[in-house]
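The chain below stands alone, shown as C-alpha cells; this is the form predicted on its own.
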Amino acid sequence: MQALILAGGKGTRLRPLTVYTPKPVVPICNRPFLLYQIDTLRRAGITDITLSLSYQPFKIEQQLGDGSDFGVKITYTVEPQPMGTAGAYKFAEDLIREPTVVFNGDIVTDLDLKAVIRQHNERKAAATIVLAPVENPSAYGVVETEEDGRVRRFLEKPKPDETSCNNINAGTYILDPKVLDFVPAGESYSFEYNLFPDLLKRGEGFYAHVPSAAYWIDIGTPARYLQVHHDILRGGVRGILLKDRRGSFDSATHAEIDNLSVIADDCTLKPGAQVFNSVLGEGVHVEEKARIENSVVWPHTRVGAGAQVVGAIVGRGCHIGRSASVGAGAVLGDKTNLTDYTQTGGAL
C-alpha cells in the first residue's frame, strides 16, 4: 500500500498566513501540518508516500526532506499547472504501483486507517471513499450509500428535503491502480465531479467507509486553523498527544503559563506575562504584563508590554506594540508591525 497526499493548493482561504508559508507546512502546535497526515499513514504501516505539489514546492521539500527523519520515504511530484485532484493523481502515475491511500492536503483526522484498508480489501473494492457526518450537510456535497456500503450518488449542497443523509466526503480515498486508466492524462480532472461519477456509471466496486467515531477538520480557514489547535491542546484528537508542551525557554518567576499551552524553545516571558490555552512558536518574546490567550503566535514575534492577544493568530516575525490589543478573530500576516496602543480584531 502506498500513499499520495494532494498538497498543491495555494491556501488562498488561509491568507495572509500562507503568503510566505505553503499550507502543507503551516505550523500546528509547532509542527508542519503535513506531519500529522504522515503520522496517520505511518500508524497504518504505510511508509511509501508521494507528495503532489504546486505552490512553493521548495519550501515544503526543505522542511520534510526525504522523510527519513519521520520514519517514511517521501517522493515529490510538482504539477506543471493545477490539474485538479484526479489529474494530480494521474500525474503521479509513474510512482504508483499498488493500491494507494489518497489524502486531500488540508485535513486533520484521527481516522483508523487500518480499518479502512481492511474493509477495502474485504470488499475487493476498486475504490473506497471515507465519509464524515456533519450537522448541516447543506454546505457540502453529500454522499448517499446503499445498505451494503456501495456509493449510490453524490448530491452537491442538498436542500433539507432532498436527502436524509448527512455524510460528506472526508477527503480520504483508497484507489486500486486500475482506476488510473479511467483518468485522462494531461487534463484537469476532479475526483468529485469527474472520476467518481464515472466509476458509478461503469458499475465499478465503489464503496464508502463511515467511521464509527473519528475527528475530522479541514484547516483551510483561519477559524478552523485556530480550532484544531484548541482541540489538540485539550486532548480532543486521538493519536495526537503533546508529550512535551515546554521547550527550553526563559520565564520570569512571576510569569504565568497554564498547563494547556505549548511554549517552544528560545521564548522569553517577562515578569507578569500571561499565556493561557495558546501556542508560542520558537523565539517568541513576551514583555512585562502582556497577555496571550486562546491564540497561536508564530516564531520570532515580539509582544510588547501590557499588550493583549486574545483569540487571534499572529504570523512570523511580527511586532505588537506596547498596550496594543489584538482581538478575537484577528489574523496578522508575517512581519506585521502594530504600533503602541493599536486596537484590532475581526471575524475569522
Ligand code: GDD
Contents of the next structure:
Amino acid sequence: MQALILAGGKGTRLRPLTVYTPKPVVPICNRPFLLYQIDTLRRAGITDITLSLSYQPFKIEQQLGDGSDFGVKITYTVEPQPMGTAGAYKFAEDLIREPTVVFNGDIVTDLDLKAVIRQHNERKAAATIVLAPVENPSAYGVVETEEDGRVRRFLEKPKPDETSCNNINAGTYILDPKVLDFVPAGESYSFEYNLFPDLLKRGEGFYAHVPSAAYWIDIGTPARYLQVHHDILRGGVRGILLKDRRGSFDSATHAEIDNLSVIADDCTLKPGAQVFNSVLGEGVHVEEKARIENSVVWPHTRVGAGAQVVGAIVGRGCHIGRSASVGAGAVLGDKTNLTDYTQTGGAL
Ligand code: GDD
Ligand code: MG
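In place of the form predicted on its own, output the structure of the form predicted in complex with this ligand.
Whole complex next, starting from this chain.
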C-alpha cells in the first residue's frame, strides 16, 4: 500500500493565512499540518508517500524534505497548473504501482486506516471512500449508500433539497491502480464531479467505509482551522495527544497561563499577561497585561501592553498595538500592523 496526498489547492478560503504559507504546512498546534497526515499513514504502516503539489511547492518541500526526519519516504509531483483532484492522481501515475491511500491534503482525522484497508481488501473493491457524518453537508460531497456499503450516489456540494443524507466524503480513499485507466491523461479531471459518478455508471466495486468513531474536520476555513485547535487543546482528538505544551520561554511570575494553552520556544510573557486556551508560536512576545484567549498566534508576533486577542487567528510577525482589541473571527495576515487602540469586530 502506498499513499498520495492531494495538496495542490490554493487554500483560497484560508486567506490571508495562505498568502505566504501554503495550506498543507499551515501550523496546527505549532506543527506543519501535513505531519498529522503523515502520522496517520505511518501508524498504518504506510511509508511510501507522494505529495501532489501545485501551489507554492518549494515551501512545502523545504519543510518536509525527503521525509526521513519523519520516518517516511516522500516523493513530490508538481503539476504545471492544477489538474483537479483526479487529474493530480493521474499525473502521479508513473509513481503508482499498488493500491493507494489518497488523502485530501486538508483534513485532520484520527481514523483507523488499517480498518479501512482491511475492509477494502475483504470486499475486493476497486475504490473505497471513507464517510463522515456532518450537520450541514452542502459544503461537501454527499455519499448515499446501499445496505451492503456500496455507494449508490455521489453528489458534490448538493443544494439543500437535493438530498437528505448527512454522510459526506471525508476526503480519504483507497484506490486500486485499475482506477487510473478511467481517468483521462493530460486534462483537468475531478474525483468528485467526474470519476466517482463514472465508477457508478461502470458498475465498478465502489464502497463506503463508515468508521466506528473517528474525529474528522476539514481545516479549509478560518473557523474550522480555529476549531481544530480547540478540539486538540481540550484532548478531543484521540489520536493527537500533545506531549509537551510548554517550550522553553520566559514568563514573568505574574503572568497567567492556563493548562490548555500551548506555548512554543522563545516566547516572552510580561507581568500580568494572560494566555487562555490558545496556541502561541515560536518567539511570540506578549506585553504587560495583554490577554490572549481562544486564539492562535503564529510565530514572532508581538502583542502590545493591555491588548486583547480573543477568538482570533493572528499570522506571523504581526504587531498588535497597545490596548488594541482583536475580536472573535478576526484573521490577520502575516506582518499586519495594528495601531495602538485599534478595535476590530467581534464581541469581546
Ligand atoms: N494536486 C492537486 N491538484 N491538488 C488539488 C487540486 C489540484 O488541482 N485541487 C484540489 N486539490 C487538493 C486540495 O489541496 C485539497 O487538499 C483537496 O484536494 C480537496 O480540495 P478542496 O478545495 O479543499 O475541496 P473541498 O474541501 O471543497 O471538497 C473536498 O473535500 C471535502 C472533504 O473535506 C471534496 O473532496 C468533497 O467531496 C469532500 O467532502
Ligand atoms: Mg477542503
